[in-house]
Each structure stands twice: as C-alpha cells, then as structure tokens.
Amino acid sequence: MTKHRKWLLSCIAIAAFLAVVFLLEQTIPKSSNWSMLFTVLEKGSIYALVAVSMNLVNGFTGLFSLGQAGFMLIGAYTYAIFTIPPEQRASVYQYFDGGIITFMLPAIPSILLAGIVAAFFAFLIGLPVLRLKSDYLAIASLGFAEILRAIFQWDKLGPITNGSNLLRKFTTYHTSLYPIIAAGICIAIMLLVINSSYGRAFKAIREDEIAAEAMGINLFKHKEMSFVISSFFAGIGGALLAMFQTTIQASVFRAALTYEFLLIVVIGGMGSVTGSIIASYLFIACREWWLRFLDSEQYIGDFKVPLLRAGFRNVVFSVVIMIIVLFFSQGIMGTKEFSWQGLGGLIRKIPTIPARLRRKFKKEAQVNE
C-alpha cells in the first residue's frame, strides 16, 4: 500500500468518525444513558493526549518522569486565568479584590499559551533534573509537581491563582468535537516528531545512551527537547481538562493523576502511540461508564446481589487492571502501531480460518483411519 493511499484512508476514517460523533451528538438526548458516550469520547481524548505526551518521555526516550500532573496544573490554570471575562472576575476572585489580571484572551491563544508556559517551566526544571537517572528523576519530577500544587494554593498568589478556591466562569466548549479534534491535532504533531530524526535520536537514547552518544547524539539536549515537548502537550491537555470540568482547583492535580497516566501508558504499551490512545478510552469507559452499576445495589427478583455497593467498582476495576498487566506484560500493543496493511492482513485471514480447520480435521481423520 502506497504512502499516499494510507494518508487518504486515514483522512477518510477520521472524517467518518467525526461525522458519526456529530450525528450522535445531535440525536442522543442529554438525559439518555448513552449520553455517557460523549463523556468517554471527550475525557478519553484528553487522557489520550496526556498519555501520549507521557509516552514520548517514558516510552520513546526511556526517561522515568512523573511530573505530568504538575504540567497539566500549569496549563489548566494558565488557560482558566486568561479566559475569565473581566466582568466576572470580581465574583471569581471575591476574596482577592477581583485579582490583578483585568483582560481576557480568546480560547485558542489561551490553549497555546497554556502549553508554552508549561514548556517554559519544564525547560527550567529540566536543567537540573534531567541530569539524574531513573528513580531519582522520577522522585525529583514528582516532587516538583507536588511543590507546584502547594504553591498554586498559596494565598500570597491568590490575586493570580485564587489560592485554594475554585477558578470558574472561564471559556468552555459546547461540542464534543472540540477536545477530540484538539487532541487529534496534538497527537498527530507528536507522531511527526517521533517519526523524525529527533524521534530516532530519542529511541537511540532509550536503547543505549553510551552507543547514542558515540554516534554523536547530544544526550542532554535531546532529553531536554523530549521533556519540553511532552510538557507542552501536557499543558494543552490540562487546558482541555479545565474546559471539560468547567471549574478547576489545584487539589485535583495530585500524584494519583500522574499514576493514572502511567498506568494507561503501561496498559497500552511503552513506546506505542496507538496503545496509549486505545488504553485511554478503555480506562475512561470502564471507570466512568461500564462499571458504574457496581456502585449501586442490584436485585434479581427479590434476591439482592451481594457485594454491590459504593466503592465496589474500584475493586473490580483494580482486578481488571491486574489481569491486563499480568497477561499482557508488554501492554495491549507492545511497541506496535496501527497500520492499514496490518488491518488488511488480519481481515484477509478471517475467511481462511474455517478452511484451515477443515484441512486439520481431514488430516486427523486420515491418521485415525
């Protein structure tokens, strides 16, 4: 299959998917149980973006960073602060005399600014942190995220961040297509980076730093580049998450949020963009939709189903994750990616399965005779 044809098929598939989402959004009422589908699509897209950005550092470059929640925090706050209408600031910053920022930016420039501010902080923190190895890098980046969360709740910064209070009344989106398209564009850009000469340098560092350095690759420069690019898109993911939630507070961006993305990357496959995307949607679908019935009491006639109560969903969800990790040690996709050629080969094999079984049974019958 030619490269031109692959791009054409990809564009057709994406356009068809967006058209289906648009039609479903127009036909499915908000009160329907199927309205949860849009929550999965929206939040899953945002999680897919952040998971791929984390995979860029952890999976493709071979670093062990746990600072993703901190960069999302920066992106979310940057977006929210600059998109609150001036006339609403007095009610939002009611404990800080209306805040000190008196202007408002459009949504798209604010999203880009969120990524840029997150990337700037990543550049600064990367100067000392990226000289550390494995676990030390993870501890340092995780500590940075926790310190940042505490700083954003500091009352001295209240006129900017609103302290420990909610930020609200900022610009949000009104269609499920917005986060899907935004996340898709960002993931496509990261794919271009991964498949470029810089991406090959990242993979060389992951495989063997000594050999990569011997080949002329500047280790620190490329680690810093990977870290900054990842943080830029994590910041954009934070901005999209703020738009999805309609309110934002620093306490949301705890270490547990980073662990969720790390879990998604591991389930999908370290070094697989396709795996991170699939795992993100499965993670959100299971947690937010498919397993929700486990948190409420269920009856079959007069018989009460045992164990079903608030919190049981998390128990089953944890067991499912453990099974996936045990039986798919390299994740759902491993290091593989989706390809039209591979899909075509799989489809071509399906009609031949019955024929193969018939030949097998025929040979066994001949042997028995």
The other form holds:
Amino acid sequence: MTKHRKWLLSCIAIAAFLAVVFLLEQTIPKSSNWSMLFTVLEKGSIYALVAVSMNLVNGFTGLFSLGQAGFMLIGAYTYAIFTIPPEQRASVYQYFDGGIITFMLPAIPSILLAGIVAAFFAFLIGLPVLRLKSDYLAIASLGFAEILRAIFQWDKLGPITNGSNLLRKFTTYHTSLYPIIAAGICIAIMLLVINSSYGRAFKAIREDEIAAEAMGINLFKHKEMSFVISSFFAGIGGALLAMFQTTIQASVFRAALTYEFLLIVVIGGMGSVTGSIIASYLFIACREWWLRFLDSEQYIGDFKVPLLRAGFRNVVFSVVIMIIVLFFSQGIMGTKEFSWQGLGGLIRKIPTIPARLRRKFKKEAQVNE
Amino acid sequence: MDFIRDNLPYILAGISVGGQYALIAIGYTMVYGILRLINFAHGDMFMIAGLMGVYAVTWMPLYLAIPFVIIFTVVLGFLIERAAYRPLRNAPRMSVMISAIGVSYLLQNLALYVTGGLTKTYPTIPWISSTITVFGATTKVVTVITPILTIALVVLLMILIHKTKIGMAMRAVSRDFETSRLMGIQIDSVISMTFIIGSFLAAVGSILYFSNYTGVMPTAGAMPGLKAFVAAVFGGIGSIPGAVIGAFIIGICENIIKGMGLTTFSDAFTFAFLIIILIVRPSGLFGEKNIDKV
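Can I have the other form now, the form predicted together with the partner chain, not the form predicted on its own?
Shown next: the complete complex, the earlier chain at its head.
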C-alpha cells in the first residue's frame, strides 16, 4: 500500500467517523439511554488525550512520572478563570468580591493558555525533579501534584482561584465533536513529535540511558522536553475536562486521577498511542455505561441477583483491571501501533483462525504424548 | 522554651501521629528493601484494617475484636502478595508497581461498596481513648501510648532482623536477590514474612491512628500512606530506624504547621520536604548510595 493511499484511507475514515457522530447527535434525543454514548465519546476523547500525553513520558521516554493530575489541575483552572463572563463573576466569586480578573478571553486562546501555563509549571518542576531516578521521580512528581492542589485551594489566592469553592459558569462546548476534534488535533501533534528525531531520542533514553548519553543525546534536555510537551497536552486535557464537567474543584485532581491514567496507559500498552486511545474509550465506556446495570437491583425472572447495589460496578471494574494487569501485562497493543496493513492482515486472518487453532491443538496433543 | 510551651499540644499530637506513620512506614520500607516495590496498596491495607475495626466490634467483644483485626489484616496482606505480586516476580518492576496501584484501586472500591460511601466512626476503646493531662496539655492516652508502643515494636523488629534466622535471610535478600536464592534461601517465604510483618504493624498503627482520628472512609488510607512513604524515603528507603525517625520528624513538623494556622499546607509541606530531601540527599538519611553500573 502506498503512503498516498494510506493517507487517503485515514482521512476518509476520520471524516466518516466525525460524520457518523454528527448524524447520531442530530438524531438521538438527549433523554434516551443511548445519550451515554456521547458522554463516552466526549470523556473518552479527553481521557485519550491525557493518556497519550502520559504515555509520551512514561511509555516513550521511560520516565515514571505521576504528576498528570497536577498539570490537568493547572490547565482546568487557567481555562476556567479566564472564561467566566465578567457579569457572572460576582456570583461565582461570591466570597471574594468578584475576584480580581475583570475580563474574559475566547475559548480557544484560553485552552492554549491552559496548556502553556501547565507547560511552564512543568518546566520549573522538571528542573529539580527530572534529575531523580525512577521511583524517586514518581514520588516527587506525585508530591508536586499534591502541592499544586494545596496551593489552588489556598484562601489567600481566593480572588483568583476561588479557594476551595467551585468554579462554574465558564464557557463550555455545545457539540460532542468539539472535544473529539480538539483531542484528535493534539494527539496528531504528539504523534508527529514521537515520529520526529526528538521522538527517537526519547525512545533511546527509554531503552538505555547510558547508551543514549554515549550516542550524544543530551539526557536532561530531552527528558525536560518530553515532560514539558506532555504537561502542555495534559493542561489542554484539563481545560477540556473542565468544559465537559461544566464545574471544577481542586479536590477532584487527586493522585487517584493520575492512577486512572496510568492504568489506561498500561491497559493500552506502554509505548503505543493507539493502545492508549482504545483503552481510554473502553475504560470510560465500561465504567460509565456498560457496567452501570451493576449499580442497581436486577431481577432474572423472580430471582433477585445478589450483591448488586451502588458501588458494585466499581468493584467489578477494578477486578477486571487487576486481571488485565496480572495476565495481560503487555496491554491491548503492546508497543505496536494501528496500521492499515495490520488491520488488513487481521481481517485476512479471521477465516484461517479455525484451521490455525486445530493445528495448535494437534501440536499440543503431540507434545503431551 | 516559649515556642515549646505554646506548641506543646501540637508537638504531642505530632509525636503521636509520627509514631502511627512510623508503623506504616516500616511496611513500605521493608517491602521496598526486598522487592524494590513501592507498595501503593499499603495505605489502603491500613484503611481496611480501620474499617475492619469498625465492623469487628459489632460482631464480637472488644478483647476479641482487636486480635481479630490484626489477624485479618495479616492474612489479607499475605493473600495480596500471593495473588497480585507473586505472579509478577519476573516481570519488569513497573508492572508490579502498577499491580500495586490496581490493588489499591480495588481495596478502595471494595471499601466504598461496603460502607456505601459513608464515613464510619471508629469505636471507642476504653482507657486508650480517655483523656489525660501531660505538662499542662490535655490529650488522649493514645497520644502517649503510641510513641512508647512504636519504639517497643521497632526494638522487637530489630531483634528479629538481627538475631533470628529469618531476619538474616531478609537482610540477605534485600542485599542481593539472586545470590541469596542461590544460597538456598526460600525467597518466597521471606517475602511473605515481610508482608506479614508490614501488615501486622499497619494494623496496630490503624488501631492507634483511628482511635485518635475517628472517621474511617475509603480514602482514609491514601494520605497517611503517602506520608508514611515520604517518611520511609526521608530515612533512606530500606532502613527501618531511618523510616521511624523520618516518620516522627514529619508528624511533628506537620502538626506544628497546623498549629500555625496553615492547615491547607500541612500535606503540601510533607511533599515539599520530600522533594528537598531527594534533591539534597537522594538516598535519604541512612540509605545506601546506589551506583549504576553499565
């Protein structure tokens, strides 16, 4: 398959996907069960963006960083602070005399600003933290995320951050296409970075730091670069999450949120962008939609299924995650990526599966004899 | 002296919390010393022990409930190691750590399911929950008991590690995993023993901690867990006396900061402290310096 044809196929696939989403959005009423589909698509896209940004640092550069929630927090707050309309500020900042910012910015510049502020903080945090090794890096970045959370909840900063109160009434989007397209563009940019010479340097660092350094790669510079780029997109992810939720509060961005993304990255496969994206959608779909029936009482005929009540969904969900972590430690994609050839090969393989299985069993039977 | 007199209640509370963190931190530091694994689930084990304490007193009298909680936690710790860490013994370290995060997620969700998201109140244990006056500061008996009990347990643990055969095996395994296996040490039983000791101390810690801060909720283990881990890093991960000293320092500083009216920053302080330590002295107070060899 030529490069040209692959491009064409990808463009057609993306356009078709967006068109389907658009049509579904026009036809499915908000009240039906299927409206969960849009929640999954929106939140899944946002999670995919953050998961890919986390994969860039953890999977591609091999740095065990757990600061993602902190950078999302910065992004979400930056976005929210600058897009609350001036006339609404008095009611949002009711304990702080309407806050000290009296203007608002349009949505897209604010989203970019969210990324830039997150990246700037990442740059500062990276200076000391990236000199640490594996576990210490993990715990120090986690610590910084917690410090950021404390700072944003501080009363003295209330005129800007509204202290520990909710921020609300900021600009949000009106169509599911918005987060999907925004996340798509960001992921495409990250793919370009990963496939550039910088991306190859990141992978070299992941494989062996000492060898990479011997080949003339400036370790610290490239680690910092990967960290800053990742945080930029985590900040944008935070801004989109703020739009999705319509209100934000610092207490949401706990270490537990970072763990969620780490699990997504692992389920998808460390070092696979497509894996992270697929895992994000599956993660959100399972948790928010497919397993939801576990949270309410169910009857099969007259038989009341035991154990089902609020919270059971999350227990089942975490058991599923444990099974994946224990038995499929490579994740869905391993380090492989999606390609049209791969898909074609997979489709061609489907008819041969029975024959292959038979051959495998025969071989095992022979071994056993 | 004025400073000490003004802050005496906070210092006392700090010593007490420090002792409780120390009991958790030992679990972290021992597991890290042997498996090179940050056992993220350890804080949640502590929470489960607290929750079990709440339920156990409704099922049985108190003098049975306390041993029951301790045994339950020990068995749970043993089983978690068996089910979630042992299958990954030869997997990359990252996988084991992620398995630990998965266990932590599972324990929190289980607790959320069982409690229905409500904060449970820890039962009052007679005598240790009653109040006494120390140097003019009123406090609970548990505040005074904790440091004494902690030191006693640590001394026992040190004797175990330095004088017994299993202790010698533990030291050998933490020094060199592969060689000690070649020398005929049963690695698996040593690791199980480590988890048993860690869980036991976490259970004792949870009884003391929740007698003081009586609200048990599914996320109650996360913060004490992280702080105990910071204490372990501060003391030099792998070193038991280091973890204990680190825990006392963190407990005291945190409470003095609370006393100064900066409660929002008491958690942030712990992490700022950690980061400074890591930058100035990455191997901690008593840690051994690691040199990467090609």
